[in-house]
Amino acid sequence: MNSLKTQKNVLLITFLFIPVLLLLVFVVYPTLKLLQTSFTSWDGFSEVQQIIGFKNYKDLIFNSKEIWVSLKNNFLYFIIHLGFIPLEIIAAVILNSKLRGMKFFKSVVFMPYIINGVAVAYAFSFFFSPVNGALNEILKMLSLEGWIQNWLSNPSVVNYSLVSVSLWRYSGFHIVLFLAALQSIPEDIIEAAVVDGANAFKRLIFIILPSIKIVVELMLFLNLRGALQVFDIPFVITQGGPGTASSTFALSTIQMAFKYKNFGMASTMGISLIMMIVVFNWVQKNIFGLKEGK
């Protein structure tokens, strides 16, 4: 019996030293030299690592005014998300039902998202171009000349461009994930309330939310965490620009190591990051808690 013990426990240990090898190399130990020289001034060339404390922190907060623009800009893709998980909804119980083509439509909502990200940033580039763009030539066979811009220079219009190229390519992915979870309800429960005589309406209130609660959280989640990382969509069509109107606080780390050489203040940006994806889950999870009485 003590061998037999013996043996599970040997057999658990082998299965699990490998994740565990892997995530403290990948994921820990990175995570703690990032947190290291995020008190240094360290160039990214010098052997020598000037510790300089919490000076980084405190610049970051008190003396970056673009870094506030840049979570601003994040702030812009969260809100406008958020705002389209309503229709997301909608969509993923219109692909649920019974209608012909159905798994074409399904296929075609998904297929943005399997598309490499910087090959959809240069499609819209060309889209969004002030010179021949199909967006604006759009606009003139419509005859809507006065809205015609340049879409991608205007400070006012260019972070609206971008964060409609984000719709464009995520939006598939959350409906396919809405549409997994509708699937999982027992029709059982939906032909009850059809008998009951409850309309398309009251069963989307009343039963179709409450039982994909769970995707809905984790779509929250996603939509934090993505929005305060988005990087290749504004990289890759505007560089940050003009200026910093379109930068994002993932596009100001990056230059902030590879452009000014300060990996210092950049590995402070990197843990602030960390920080702020942790607290919002926590924020998160406390209100989902308190809704369901916890």
The other form holds:
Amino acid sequence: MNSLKTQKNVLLITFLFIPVLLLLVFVVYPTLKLLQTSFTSWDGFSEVQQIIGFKNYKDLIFNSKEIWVSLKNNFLYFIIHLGFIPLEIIAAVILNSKLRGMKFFKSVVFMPYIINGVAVAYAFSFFFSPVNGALNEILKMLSLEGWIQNWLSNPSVVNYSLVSVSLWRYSGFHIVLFLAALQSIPEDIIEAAVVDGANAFKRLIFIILPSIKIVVELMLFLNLRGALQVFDIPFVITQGGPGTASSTFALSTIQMAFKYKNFGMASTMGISLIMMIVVFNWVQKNIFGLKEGK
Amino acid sequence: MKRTKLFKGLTIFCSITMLISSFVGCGKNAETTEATPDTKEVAAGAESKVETEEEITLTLLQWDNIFTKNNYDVVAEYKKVKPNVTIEIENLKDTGEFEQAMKIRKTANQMPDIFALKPYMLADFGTIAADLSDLEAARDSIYAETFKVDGKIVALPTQAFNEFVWYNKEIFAEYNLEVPKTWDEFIKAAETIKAGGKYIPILMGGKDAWPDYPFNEFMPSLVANDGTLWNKMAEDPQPFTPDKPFYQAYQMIDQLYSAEVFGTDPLGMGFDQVKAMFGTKGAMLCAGQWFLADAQKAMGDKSDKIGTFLLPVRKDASEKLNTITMADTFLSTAQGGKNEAAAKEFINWFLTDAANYQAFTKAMNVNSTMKSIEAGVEPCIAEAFEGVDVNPVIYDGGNKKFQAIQAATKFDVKQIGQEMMSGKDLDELMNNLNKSWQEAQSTTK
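Return the structure block for the form predicted in complex with the partner chain; the form predicted alone was the one displayed.
Whole complex next, starting from this chain.
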């Protein structure tokens, strides 16, 4: 028996050795290094990294107005995507029904997520173009010239334009995840509810939603993480402009490191991002009553 | 008992497989570092040749194929004169990516043998570059002395160019316009085209931020008649007050932006979108000499109607016309590099071999940086200088102190240009800049 236990341990260690090693080298070490750099004023170039304590953290909170503006933009992505989650669930419920052509619609809905993000962003910069832009042309065709805006250059409009691109790209992915969760609900539960006289709304609230709670929780986390890390869409379409009107936290971090040569502060921003995701996720779980055991 | 045996067997098999795979992985690494028998043979062969002609491979890091485009190929050209030297080109998309790659390589101590630098990169990479003062090319260079780093010539510019206002002669003729000689005339010409309602007077592509550089980056130096204005500003606690050249230049720019002569939404389109509109939907575009190929492509068979004039940054036509002259794409090699001598020899050859250098300047349509070698430019570019009393202002990208303050204040003139175009108040912008500049200056050495 003892030998069997030893063999088990040997097998366990052998299997775990490489994944743990990879994790240590590529995840744990870089994170610790990031934490270390966040306490320095390193410019990404000098051989010496001068330690400045919590100065970067203090500056980030009290002296970085433009970074707070970026975070405000991230919040817009978060709140609009959050508002769309109920709609995405409803869309998934519709797509889950046995109507004709649903397979085709499922593919169409998922399609934007498959397309390369940079290509999507590039295509939308032409879509919003003031000269020959598809959006303005559509509005003209519908005799809605009065609705035409400077979609990418008006500081009070640009973020909504960008969030709409993000919605177009990610909603399909969310719907497909919800769909997978819906398909995992045993049909007999639904049938029993129907027999008991539950209407579609009651079935949604009392059976479907509690059954897909795990996926909703995952989606809330993905939404939070995605909203705080959004980068490719504003980077390709506006580069954060005009000025810094559409900049996001990730965009500011990249600029801080490579444009303003402040790798120390950029690392601080990286660590803060991790902390924000952890804290906001905990808050979000509490608000929506998704904590384990609830 | 049988199950235990099976488990035991499986354990041994798996353990052996995993260990072997780890060793194989490590073994491959060892091979690459220790060199295969084949490599050893090659190395031995090369050693025996050292006395005669050593085989050398020089790595050259560049961006945007600058040394390998428009039918010019530096690798082939150098092979003709030095058959034993192979230039291995590593190309990066643009200067942004190039700068990042250089920083990473510097940190990893894996610098390329030869690299090109933009003027503003000299402050960072000039300090690790080898001294080129003893080269013939350095003595013959027009600009080498101007761009010394710590008193040493560490990089030599390979091209010089000017900035122009590109325009369609037919559109100017349609509105009876003449080439503007002063800033007011320039704005008036743009307003006349705007009033016609047929064309966008000046194409901007402001969504990309950088296309406003002829105004927001260069005009302060032109107003000051000083290419090193950034360095002076680094010493000045309040360089954005109304009596200083920066403010005066920005006041002129504000006058132009307020005239709204860049179309209905200059910030809604990027440069890629507007460059194709040159000459057809747009009358003028401000850009450097590099824009020629794009202008010709946009105008097609009407390329002979392309005209250029120098941005008239002056109030009176009797004044000398200051114009930015850029010395650019500085060739350099790292100090103490493995192939430092061979790299220096290459740099010297590139700039002093008349046939090669003329082929390069012709392919790039740029001016010569050498006293003894002339480069022919297109007639449409030459005409910008006809009958104009020109004063070249050699642009300096800013020294280390300026760059440190720039980083601390997040001072980005191109972004400020975007904000001005979106209607932000100039005085408010300048006041904020003065405040942050003074603060950053007190903490920057």
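Heads up, when I say rigid core I mean the largest set of C-alphas that superpose within 1.5 Å between the two forms. Computed from a predicted model, the values in this text were never measured in an experiment. Positions refer to the first chain, counted from 1.
Comparing the forms between these two forms, the C-alpha position of V283 differs by 2 angstroms or more, with the core used for superposition.
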